[in-house]
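The chain below stands alone and is given in structure tokens; this is the form predicted alone.
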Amino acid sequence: MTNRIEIAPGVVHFPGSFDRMAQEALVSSLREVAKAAPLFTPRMPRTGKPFSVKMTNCGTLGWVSDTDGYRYQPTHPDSGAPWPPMPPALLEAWTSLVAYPHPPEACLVNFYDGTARMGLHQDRDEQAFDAPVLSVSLGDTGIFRVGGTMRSGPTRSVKLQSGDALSFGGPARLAFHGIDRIIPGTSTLLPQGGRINLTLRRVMRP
């Protein structure tokens, strides 16, 4: 049975879900969602200035940002071409550790390098808000900080290992969080090192 640990109301920790083999076979299976959606760089809305980390998507929508603001759309950025699917092993982590009744829609796929980050912010950009959010990190460890739905709030952090999973719904569906940032050299399962991120989410209401 996966660890549970509760770090927060509704933000829930699995450590180790996906073993060494599990890791590299998905690793692997991101490599061809790679190959039919290329890493962008996402821009802030309004600024243009560029997110430190890079990223695709796949599944059946896939979100975006750029000067015309944050969404979801079915199509590349830049290709115009569908999102891939997604991997069965992220649809088997859904249904193993959300307790929501729905297919995600849309998975985000985040790379960091050693330098990136992720500022606090909510995902709200989706319309099923009843649904929780599931991550799956690869690679180097992460320094995850969690908060409440006000910015100025206490935060707590977690380190996220390569393998682990974090779910946050119910009270923390809206909460605050982000990455502070990434231990180099803390996982051998990306040659090149860093870290990616996988952000399984449900976009419409069922």
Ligand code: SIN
The other form holds:
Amino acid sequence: MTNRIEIAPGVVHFPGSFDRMAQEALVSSLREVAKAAPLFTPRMPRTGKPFSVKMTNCGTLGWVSDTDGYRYQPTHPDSGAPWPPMPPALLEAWTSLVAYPHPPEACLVNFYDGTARMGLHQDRDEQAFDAPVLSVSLGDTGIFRVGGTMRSGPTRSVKLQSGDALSFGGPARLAFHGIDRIIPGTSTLLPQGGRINLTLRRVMRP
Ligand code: SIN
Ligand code: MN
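Return the form predicted in complex with succinic acid of this protein as a structure block, the form predicted alone having already been given.
Complete assembly follows, chain above in first position.
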């Protein structure tokens, strides 16, 4: 059983959920994912401004954002090909860390270079708000900020290291969250540096 720290009601940090070998195995399955579904640069719906992270997805549904809006779709926005399957290790992490009886359909893969960040936002494009969101961090440490369900409320920060998982659900399912910055040089997992975050979500109501 991995260490479980409830940092706020509904927000649970699981430090070191994936050991080094498991992290390396995950990175190699993500290389296969990125071969089938290349990283793309999402854009903000209203302004068309590019995100600083690059993204791809695996699973039956993937999250995309462009001038048509935020949405889930079964295919890659550039190639039109179906997303590749989710690595089994991620489905196993969902089963062991999250108390929800149905599998996630979507795994969003975010790649952060040394200067990328993710502004405060809510995950609200899903229908199944009764399911928690599970995130897995790989590579350089990211400074994760999480608040309440109002943008203006108080927030707290937690450092997410390579191999850590974090879930938010229940009273925190619609909590505002983001990544202030990553700390370059804090992990040797990715030879070129940077951070990968995997976000597993149940999209459809079962
Ligand atoms: C996200 O909320 O999409 C990403 C969070 C993270 O990178 O840890
Ligand atoms: Mn999010």
